[in-house]
Every structure is written in C-alpha cells, then in structure tokens.
Amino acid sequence: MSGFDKVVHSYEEAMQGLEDGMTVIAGGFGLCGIPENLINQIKKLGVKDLTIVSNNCGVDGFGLGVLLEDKQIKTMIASYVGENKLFEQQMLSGELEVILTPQGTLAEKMRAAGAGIPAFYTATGYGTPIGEGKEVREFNGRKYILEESIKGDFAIVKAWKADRYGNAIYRHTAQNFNPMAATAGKITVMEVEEIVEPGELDPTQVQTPGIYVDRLIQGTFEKRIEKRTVRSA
C-alpha cells in the first residue's frame, strides 16, 4: 500500500497492529452490512479484552458473536441484546460488561469522534438510568444530557463498492451504521464486495470520503439472514 492507494491483499495486513485492550468500533446492523471477514480475522488473531462498540453482538456463531466463544470481547458498547443467547448469558453472569447505549446516541457518538467534537447534549435518555452521572444542561426549557463521543483504536466496516482510493458506496439498508463507523477509528479498515479505479465512481454517490479509510481489501460474503419465517400448511 502507498500513496492514496488504500488496497491490502490480505486480512492479516488488513488487521494488521491490532492488540489486546484495544477499542474497536465495527459498522452493521443486526447482520446487515456488517465487515464479517475482518471480525473472522479478529477471532483468529485471539486479542483479548476488547472494547466493541457496534448496534449490537452478532448472533450465535456468527459476526460479532464468534468473539464471545473465547471471550475475546470485555466490554460491549451497544444498543441491544439482540438474537444471542450467549452474549445474554455473559451479560447476566457479569462476565461482560455492556454499556446500553441508544441507537441514536451511539450513532451520533461515532459521527462527533469524526468531526473532532468530544461530546454533546442530547435529550435522549434523560431522566432514565442512561442518564444517571451525566452532566445535564437545560435548553429552550427541556432537559439534555452530556454525552461523550467515541474513537477507536480500529474502525471496520463494510462497503458495496470502493475505489482505489477507498471512496465508497453502500449498498440499501446495508449503509447503516457504516458511514459513521468508518469516521470514528484511528486506523479505519474497509471490505468491500468490488473494488474499481479512480474514477469509475459517480463522485455524487460516494458516501464515504477516501480521507476516513486507511486499508481496503476486498472480500466475499456470506450475507445471512437472522430470522426466517415460513407459513406452516
């Protein structure tokens, strides 16, 4: 990689200065457009006592969820408990920590630590345990409450497609969180389903900037669902 080509040809460069203690915020929703290859790489690396901040933990097996098994995750900074038997087990045992954080509060968390701002004043959770220690500022007559913003160590994310230079789209319902991920982390990883040349790229449709991401590397997918339902006969 040199220049502002942003291309690795391995998860192992792609994760590469990875360590235990660290911080890593990882894009997605439930399973949707989540980087499952760089969450792969990161159960095979067995770092431990990490700080996830993601909507939520994957499933059983699957996404975040596979670094559970070996109790890789210490803290989990989340919106919800979702489908996972065994992060619900390790949040109950108190083996986990798990900070519930508001999906809007922790969307905004990511996007303020990309635009250099350390915390803001938000309504959301006011009066209610999330708000319990935090400095509280009244505007206009309501109630905020002080939240911090959050930067990881490592950023990971997942695109449709991407330039050399690591301009990307997503795809649908599959941007989510993505976009504000990819601002947030000190080293930003992307994966992506295609990667083109400078140019080929219509310049109104990129969603994330190059500048955001610092490795790029291109996967394939499993892309499961979490639920299906069949009428019965």
Contents of the next structure:
Amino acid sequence: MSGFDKVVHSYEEAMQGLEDGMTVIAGGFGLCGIPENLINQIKKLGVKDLTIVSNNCGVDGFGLGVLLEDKQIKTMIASYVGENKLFEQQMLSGELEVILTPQGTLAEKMRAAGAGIPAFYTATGYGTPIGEGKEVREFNGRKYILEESIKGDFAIVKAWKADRYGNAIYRHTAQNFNPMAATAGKITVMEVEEIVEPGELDPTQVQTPGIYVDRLIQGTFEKRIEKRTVRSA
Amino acid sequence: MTLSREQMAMRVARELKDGYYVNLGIGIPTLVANYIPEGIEVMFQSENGLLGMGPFPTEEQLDADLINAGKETVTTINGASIFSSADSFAMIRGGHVDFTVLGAFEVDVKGNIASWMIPGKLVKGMGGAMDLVAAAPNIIVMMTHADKYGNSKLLEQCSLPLTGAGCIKRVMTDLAFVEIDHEQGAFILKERAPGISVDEIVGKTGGKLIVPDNVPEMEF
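Starting from the form predicted alone shown above, please give the structure in the form predicted in complex with its partner chain.
Next comes the full complex, and the chain you just saw is listed first.
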C-alpha cells in the first residue's frame, strides 16, 4: 500500500530495533492511556539498562511496573512513582536511578523535544532541589531555571483510533501525555483500539497527525483501573 | 475547638467566585468541592487534562479512560473539555487557573512552601505541585497549624526541601486563617477558629506573627 501506511502486524515488528541502553518515552497517566501491549513487548524482548520517561511507573505487575521484574529499567524519569513496591525496593537498593521531574516540566520536555526546542526556561522548581545546578535567568523580575528537552530513541503511545496513516484521536483523559510523547520519539510506535481507513476520521478532529507516527498497531487492552471510585445511582 | 477538615474546606470555599477555574490538590483540598457557595458556578481543573470535572461515576458510567489527577474514576460536567498534559500545564503555568488549593508540610514567612519531600523518608514525587505553586496567582494552603507532636508548621524558615519559593500568600489551618506579608517577612492573623484564643495561635506559630487589634472568629 501507500508509503504513508504505518500499520504493522505484530508486536515484534512494532518494537523492532529496541536495544539495551535506549531511552523510551511512554504516554499515559497512572494506568490511564498506557501502551500496555507495547510495554509487555519490551518485557518480552528482555532489553536492559533502559531509560524510561513517563509520568508514573505503573503498578506491581501491570504497566511499566512489569519492566522492573527483570530489572530492565536503569533510569526512571517521572513526576510521581506511587505505591509500586518493586520500584521502592530497587530505588532504595540503588539499582534504579530515579530523576523526579515536575509534571508540567516533564510534559514540556517532551513537547519541546518534538518541536525541535533543546531547552526552555520555567519558574517551576526555582529555589527547590529540582533547580539545583541548573542555569537561572531573570525575566521581568522573576527567576526561571533552564530545563532541557528529552528525545526518545523510541516513543510508545496509546490512542483510541487511528487511520492507517497514523492520524489519531484519543479518548477522554487517556490522552494525557500521549500527544507529546508521540512527537518526541526518533521512532514513534502507536497502539490503538481500532484502525480505520484514511478518510474515516474527520481531519478537524485529528489530535496527533500521522507525520509523528512511524509504526501503528491495533491491540486489545485490559485498561485496568487504579482507583475505582463510584457513587450510588 | 480546632476546625474539622470539613470546616476548613467550608471556609476556603467562601473564597470561590462565580466563573472561577479551580484546581484542588489531592487529599483535604478536594473537600472544598463539597461546599461551593449557592448561586455561583465554578469549574474544576484536573491536571491530567480535564477542565469541568464532575462527581464520581455510577457503576453504569464507570470508564477507565476518565480519571482525575488522583487516578480516581470521575465524570465530566456539561461544558467540560479534555486536553493533553502539555495544554493542562500551559493553563497552570500560564496563570490561567483562578484559584488553587494545596496541602503542605510547612510554610514560612517568605511564602516558601515545603510539601513534597521529607529527607530520609521515601520520596514519591512532586507530581504537579511544583508547577501549581510556581504559577498560580491565587493559592490557599490548607493544613493543620501544628504537626501531631505540636510542632508548628508555620515557620520563620521552612526546614524541609521546598516545593516553591516565595509563592504562598494565604494559609488556612485548623486554628486560623492567615495571610503572609513577604516583604515584612511575617504571617498576619486574619481570622481565628471559633473558641480558639489569639494566645493559642501565637503559641503554635513558629514564624513572626502580626496580630491586628481585631481578629474576628470564623462563623459556621
């Protein structure tokens, strides 16, 4: 088919080329909108010494948490690491390096990388441990720190629907970090619940244009809920 | 009597104004949503990418793709919008959110806040708190006046690593409503909890506290 057709037919093909020591940017917030099958494929590949960039690190046994089981993550760049026991153990034993990064700065690091911007100034973190050792500059009487963008060797993202060209839309708050992650990978792999033909998505509604997507695969998703909160009808 | 968490939330909610976009931090601040004054409309922002957060879903409405920043399943109200994390923090960092309520371990007379890390204890991360405190023009910190050992949390200088420098102007505690004058380097006692004496508040405030001639009691 067309040179714009991004569809691949197996998860092996989707993650081909991932090697030890690479940096992987992953979309998702908590367990919402995570590329769960692509993560499982990374586990299957057994690659080590990865730097993972994602807001959180999954939970024990699900999401990015599964990559801790065989100690595949060397460095984790995240804003909040939550209640993950294996994570805690590996962090305390020094096997896992954790670079805590404010959530907005993390989103901007991905966005900037995707937009070809190597670094940006932000007030977030100035005067805190996060700002230590970083260049400070004053604009209009306020102090800002210089934060560098983060590019991934791979970016793995989860969208709701995409056409074969990789034009994608997200569902509800499963969007979160996915659109920025999609722009920030040298190779961006997207998994979706449904692949449709070009022309089926309204161009006005497309949230990630296919230009950012290198490989596209349709999967089935468990979509585990981290905190199930309901009210009586 | 010291204020209950609900009373603290009630008092903070009186600062809400019609048309405010509001971000409530995880924990006690979320209680503020239960006490929106009658006749006004506010919209809640959740930093994972939702403006117009509604109540928890019913079993039928439950949707794994719709959560808040505390990772709880939620709903949307009519007029809600959903966007990426970059857009969400553009709203926050760009100063577009009208009102923010956050918890803290310590606040000091320079408006510094420490809320994310206790050295020696496991650090789970700052999430969006550093972005919120650095940017929000209108923040209220909600916390107990002293810790469980009686040590003041309103200090001359924060002892814990900061979440943000010089960004807090108002603090709601279980004893008092306090403003911070950064230039004078002092807390100013604005209101006290019913039945709580000025002396008790003075005794439990570590940093310099200015006590005006008249400090009204809050009414509930």
